[in-house]
Every structure is written in C-alpha cells, then in structure tokens.
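Just one chain is shown here, as structure tokens, and it is the form predicted on its own.
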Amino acid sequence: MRTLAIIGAGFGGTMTCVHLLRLLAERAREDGAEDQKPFQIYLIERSGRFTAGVAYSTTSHAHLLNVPAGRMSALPDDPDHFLRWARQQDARIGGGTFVPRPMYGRYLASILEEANAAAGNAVRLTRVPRGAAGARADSRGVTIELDGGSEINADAAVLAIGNFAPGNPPLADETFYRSWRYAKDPWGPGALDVEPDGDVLLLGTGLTMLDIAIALKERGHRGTIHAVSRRGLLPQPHRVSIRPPASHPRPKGLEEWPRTARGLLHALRAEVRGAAARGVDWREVVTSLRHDTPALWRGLSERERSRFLLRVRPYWETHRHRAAPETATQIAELIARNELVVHAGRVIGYAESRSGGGGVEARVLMRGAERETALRVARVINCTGPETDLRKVEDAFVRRLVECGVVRPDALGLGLDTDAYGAIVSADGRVQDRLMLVGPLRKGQLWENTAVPELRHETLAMAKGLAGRVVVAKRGVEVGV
C-alpha cells in the first residue's frame, strides 16, 4: 500500500494522520528511501476546517474541555505534551486546568503541521477541503467519490467521520420538527437565534445542554431556559485541583466481575465504597476503568448490553462524562437564579401558534405526574446528543454507504459494525481490510470511544496497523514491510 485516504479531520482523522506521517517517515529513513516516491496521504474534510471538528470548532472560550489539561495529551507516549504546549500559550495553566476548547483545536493543528514538516519528502500530505459523496472498496483498494464528481483512488481508507446531529425524539405527530422554531442540531447555523426575552426549551440535560445554556447567556439571553430529560440528571462535576488527580489503580479482581449489567453496577458501587473508606474519591475509581471498559463491554452478551443501555446508561454517563468545575458552577448559578429550570419528564407533543408570533407550546409529562404541563417557549433546541443509529442519520455520505451495503449498522444502533481491529464489515458480512474505522462510531465494539484518553490510543493502533502494510520504494524496487 502506498496511498491512503482519511475521511474526516476531527481528532480521530487528524491524529491517525499525524501518527502515519511520523511512522512512515521513520520507516523511509530506516530503509534509505527518503528520496524515492513518497507515500501519499489524502486528508478529506468537507468543512474545510482541518483539525477542528465539531468538538473544537466553537468560538466560545466559555466552552471548556471536560478533562483537565494534564490528561489531554494527544500522544500516548508523551503524557505531558499538551500541558507543555498549553503553558507556552498561557503560563498560568496547570495540570488541573480545564482549558477552552478552541485552544485544543489549535493544539491539534500545530501537531499536524509539525508532523507534516518533519516527514519531509518521505510522505506527501494533501488536504482535500471537500466532502466525500460515496466510497466503494474491493481487494485492490478504495475509490472515494467527492462532492462535485471527482474521485480519489487509494490503497486503503479510514473513516473518521465523528458524530452526527441528534435524532428527533419520537412523537406521535412530528410535524413540529419541520418548524423554524426547532433546531435539530445545536451547533448548526442559527441554532441559537432566539428573541432575547423569549423562553427556550432544551431537549436533554447532558454536557451539550450545559454548553448551549452557557452560550445563550453569553449572547445576552434574558428569558427562562427550560431543560428536560427523562430523569432530569445533570453531569457530575470534576473536582477542583491544581494538578490532575493521581491515577487510581484498576480494581483488583476486575476479571471476576459479573458479566451482567446489574452485576457490573453492583461491583462498581462496592469498589467505590471501599475506595471512599480509604479516602479515594469516586471519580478516580470510575476513571480507573477507562482502559478496561472495552473488555468489560465485550464480555456482556447482546442482551446484557441492551439492558445496560436501557437501565444503567443514564447514570453511568452522568458520572463518567463529567463537567468542568467552572461549567458546573455557572450552571448551578443559573439554576439558583431560576434562569435555568431542569425538568424530569418527556415531551409528548407540540402546538405551534398559527400567528407565528406566539411561539410554541410544549406539552411535557413530568416524571411521576398524571397530567401534562404546558411550557410556552420561543424556540426548542435538541441537545440529546449525537445520533448513533446510522439508519436514521440524514448525512448523505453515510446514507449512501448504508444503502449500497458498503457498511452496516451494528446490532445495537451505536455506530458501524467492525472487526476487533477496526476493519468495516459490509452488509453481506464481509470484513473489508482496506476500509477502516476510527472514532465514536466504534462504540458498538468498544463502548467508551468518544474522548481523547481513549481515541489517542485507538488512532495510534490504527496507524501502526496501516504502516505495517505499506510498501517502501527502495532502489527501484518495492519491498513489502
């Protein structure tokens, strides 16, 4: 293999590219092939914003990383890499600082530029600021169709397409979802355009809701913000610390934990109680499971995984995906001033004013109530989190891949079906070893696969696997590596 395409330039695509640039340049130097035909990498990004992605494209410095700086290195073999870089930007940053997300986007951009420059003539990186419209793979390689009609031919391709807009919560009558008063994508253009004094309804109470509530207040919004989810749970806050907390060892006897959703929950609770008796915060116990989570997930049957998603997931995610202390403080202040009201319940319908000036009435059945409550708001913003069931995703590229059988959704609707190494499984069950996947859409295989501490290891493993299959041009012949 001598040509590789990476579709998507968020964290997953960028860091896969960075590792490949480093590994292939090193291989070329070792084999004395630096002056021969370079290895070609195409980095394809429809937005044209390389290394930003959705997570780091926000311009608000009130939107903070949800992991302290001391744990946000993009390089697994250099745990303080980001911290050193961040301190060059602002000497006040410590290991326990939760820095603005735009800063992390600039960090990723700098890593890519450094890796590209260091690769010299051994590897050629071509950034393609266009969208992928389709892809087909066979035993010889992958053909990627681009928006506008042109194609890129590669020996292999990596899908690093990240997250998608939230799905519409199911309703008996979904007419309202076509209204201009409804924003399906909270990060989309105009999503936060609302009258300053108008009330707003945010669907979901997770991390996205926190970001949107803060963003609205930054824009001078004065109306009441309502947020609703089935249980009304908010993300737990991280601890305030100058340094990142010391790593807690993985629980002893973890291999013997029950292989049921309820059994794992009870075992984790017991571990937390034991750690608390030793003065260890529960957060560090949850964090200690990060590297073992994929194995625990694979140890569950499909039935138990479904039970986990239905019964345990809401509680797990509010404790596992925590908010920066500053973010949690801002939200607590908004709640104390009744500027943000959190409801436990579900929306059962909408009635939009025909005059266009009266807003929309959301009918909410509160948890434990027999009668619905009416909330009159000027806008509804979907903050329920990324849609993972790719049969429901409106993205044209993904829809075409599914319709053509190039990919297939996993059994639980968490992303795409892959083998243990990230090779995509087609609709007919064939493992396509020239079409790979990195990032959140591997949740069906790995479960926790959305944050930097997991993705940095996955992208390195993917790059090593691909680099091990390259062909180095040396002294006029091609040598398999």
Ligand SMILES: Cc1cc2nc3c(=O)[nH]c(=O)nc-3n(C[C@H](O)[C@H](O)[C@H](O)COP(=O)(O)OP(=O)(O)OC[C@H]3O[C@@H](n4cnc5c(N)ncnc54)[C@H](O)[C@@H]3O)c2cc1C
The other form holds:
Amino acid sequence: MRTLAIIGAGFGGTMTCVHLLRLLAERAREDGAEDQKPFQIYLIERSGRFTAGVAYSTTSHAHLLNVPAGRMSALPDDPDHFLRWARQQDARIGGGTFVPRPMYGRYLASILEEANAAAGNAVRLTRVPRGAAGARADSRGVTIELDGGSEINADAAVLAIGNFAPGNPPLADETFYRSWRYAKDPWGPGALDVEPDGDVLLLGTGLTMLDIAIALKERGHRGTIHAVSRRGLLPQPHRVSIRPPASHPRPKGLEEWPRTARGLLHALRAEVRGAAARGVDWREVVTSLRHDTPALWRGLSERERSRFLLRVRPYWETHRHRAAPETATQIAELIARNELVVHAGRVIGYAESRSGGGGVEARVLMRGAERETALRVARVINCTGPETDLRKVEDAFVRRLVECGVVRPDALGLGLDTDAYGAIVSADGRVQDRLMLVGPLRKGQLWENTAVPELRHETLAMAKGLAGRVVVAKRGVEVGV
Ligand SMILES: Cc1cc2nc3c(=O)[nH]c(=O)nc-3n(C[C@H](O)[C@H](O)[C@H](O)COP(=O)(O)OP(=O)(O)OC[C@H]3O[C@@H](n4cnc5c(N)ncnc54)[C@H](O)[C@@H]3O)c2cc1C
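With the form predicted on its own in hand, show me what the form predicted in complex with this ligand looks like.
Next comes the full complex, this chain leading.
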C-alpha cells in the first residue's frame, strides 16, 4: 500500500498535496528508501485547472484577495512566504496590499511545482484532469470512480472539493429558476451574460455580490444593478494600511466567555469597546479570535449553535469576512451614483413575460413594508453563497456519496459530518479513517474553516496525520493504516 488520492485542487487539495510531497520525501530520505518504489499521490481535479479553485481562477484583476498579502502565506511556519513571492512579481506590493486573486492562483501553482521537484524520486505526483464521480471506502482502502468510468484505488483519500454550489432561495413557485434569465451559479459559464442596458437583480449582498457587481461594470454594464438580502448588510471594509495591522493579543479570559450565542456576542462587544478605548480597531479584535473560533464553537451546545446561525451569523459574516478597501470604495461609488441599489428585503416571487422578451418582474417585500415592490430586470444572478443543505445539493458526485451512505450531513446542515481529525462519518455513523475531508465543508465541526489563514493550518495537520500513518517497508513507502 503506497497510494493517496486527493479530490479537488483548490487551495485545500493543493496544499494538502504540497505538505504530503514534502513530508513523504523527508520520510523516505530519513529511512534511506529514496530509491525504492515511489510513493504515489493522485491529484484529481474536474475543471482541469490545477491549484486555483473557485476563488483564484477568476481572470479579473479587479477581483482582489479579501485578506492582505501579509496574511496570505500558504505555509503556517513561514508567515511572509506569500509576501516575498508577490514582491518578486511586483516590488510595490506591501504586507497591507490586497492583490488580485489570479496572482494567488499562480503562487499556489509555483509552490506545488517546487514541492514536486524537491520530492525527487521518492514521491510520484499524477495530476488527473477528471471529475470524481463516486467513492467508496472500506478497511483496506478507497476506490474512486472517475467521470467516464475508470477507477483509482488508493490507500486513503482526501476530499478537498470546496463548497457546494449555491442553492435556489426557497419560493412558493420556483418555475422561474428554470428560466434562461436566471443564473444559479454566479461563477458558472454565461452567468453574467446580460444586455448592457438591462437592469440586473443580484440575490445576496455579501462578498460574492461585490465581485459580481464589479465584474458586470468591468464588462461595460450600464443598467441598474439591484442587490437584495434580508437585512441589506454589506461586508465591512478592511482598513487601508501599508502593512497588515499589528496583531491584537487574544482576549484575556477567553476560556471564561459564556457558552451561549448571545453571551459570546456580548463578550465580543465588551472586548471591542475596551480595545477601542485603547485605540485598537474592532477589526483586530475580531481577527484575534481566529485561532480560538473552533474551540468557542465547540463550546456551544447544538441549540446555541442554531441560535448563533439564526441571530448572530449575518453580523458575524459581515464583520469577519471583510472587503478589500479598494473593493469597498468601488462599491460605495456605485451606490453613490445609483448604479448599484442595495435593498433590505426578500424576493417572494417572479413573473416572467411569456416570451421572456419583457424581462422578469421580481416581487420584493422590503423590510418593514406591508406591500411588495416590483423590480423589472433582465437577469437575476444568485449570489447567496454556497448551499449547505446536503439534501438539496445537485452536484452528481456529492449526490452519489449521499445515496450510497458514504457521507451524511453534520448536525446543523453546514457541510459533511467528520470526526475531530477530519475523517468522514458515513450515514450509519462509521468513522471512515481512510476517507478524509479538508476545507469549508467541515464548518459544522470548526465553524470558521473558509479562508487561507485557517486552511493553511488544517491542510498541514491533515498531511501530517496521513504521513504519520505511512510506514517505510522493505520495498518502498507504505501507508500503515
Ligand atoms: C470568490 C471567492 C473569493 C475568495 N477570496 C478569498 C481570499 O481573498 N482570501 C482567502 O483567504 N479566502 C478566500 N476565499 C475563500 C476560499 O474558499 C479559500 O481560501 C480556499 O480557496 C478554499 O479552497 P478549497 O480547496 O477548499 O475549495 P475550492 O477552491 O473551491 O476548490 C475545490 C476544487 O475541487 C474541485 N472539485 C469539486 N468537486 C470535484 C470532483 N467531484 N472531482 C474533482 N474535482 C472536484 C473543484 O473544481 C475545485 O477546483 C474566497 C472564496 C471565494 C468563493
């Protein structure tokens, strides 16, 4: 046994692969097994685009990272790694710069290349530009079925498939969702195809909405862009600074913070007030909770986690996941010119003219209003963020895993159920320690497991866990699980 498979080559899959290449090569060298049969890693990616994932495959240079360059190192033990690399591309980049996202995709590609070259003959990496269509695991290993029918057998596999694609906001009559005027996935092909003077309705007012509004303007869109969400809250902006702001120490007495959603919110507000009195910006307080967030989340009962999702989440999301200052400025300018109109409300239905030629009328119940407002638009684009309800996910691979009982939802329906180490729990409650998960679908376990500052630790821990199960046998490197 000497084969590992990674499904998905976004940040999660790429960095798990990078760490495995390093750790396994190191292991083979220590054990003098470099000339033996190499360890094999398969990196399986259905888009055929390795290393970029959804976030970094945008081609728009107006799409910026939402974390400053000084905090985007992919390597936990080398915090300035990305900054040094980025400065080699453009010496003007500082720690506080929000660089275009395509650059980050190139960074990940360069790390993978380097790690692969350094691994030499000890580890063989095969990139498989195909989709995984199914997977089954037993005590001996994992079989991955690929689109088109062939199979890969591995001793263990890591699912690094990112988030589920967005789901349709529920409506009494969902006929409109079949219309060509509706784009369910804002990143899907043709999603932004709309006549330049047509008005557009964006569902959701988070970071994805900002990206899509900017992308539409970049394409020369002249019509009004409407954006609607229940509260109409926009992501808070990052501060402008040359270097990333100095880290704020984690709040004292964090362990004693109340274990209720409301209590946590009060404690955080008190901490922010105290910090403000010392001249520290609230953003630094929120950021200082980063490493403790999973523990705080685990400290809440299931009921309190539900309360958090219901009452605190919208505020948490907009303060925690902030927009690059340049992005926020661009959006503020669009709003000031009435080119972007943000509404607090809820779409309750759509009426499309029979021929479709007259566009679509979205009926919106604005917050606090008794009567609905009609917005006539040429296109509706869903920017509500990833679907988290496993029962509604349409992805064929995930559907198959659900149908075969290989995966089950976590208790709150935020992703997949795993144990504390990321081993996937099957529908019948078995911990499958040969089938692992990294990335945002572990939200149920960790809550914040979305951005690079968390994922870089997670991917290293995952690779260490897997490499720790490897034994070097006479004829090569084996996984001893
Ligand atoms: C638009 C956007 C912008 C973001 N910006 C930032 C940022 O600035 N800073 C930050 O820290 N974080 C950002 N994030 C968060 C980002 O999600 C993480 O940083 C990270 O990129 C997630 O990586 P991932 O590998 O888990 O998921 P993804 O990047 O989504 O990668 C998953 C990969 O799996 C592949 N895949 C899925 N199913 C299969 C299958 N069945 N077979 C084969 N391959 C499959 C997909 O094609 C995809 O390439 C952003 C996210 C988005 C969506």
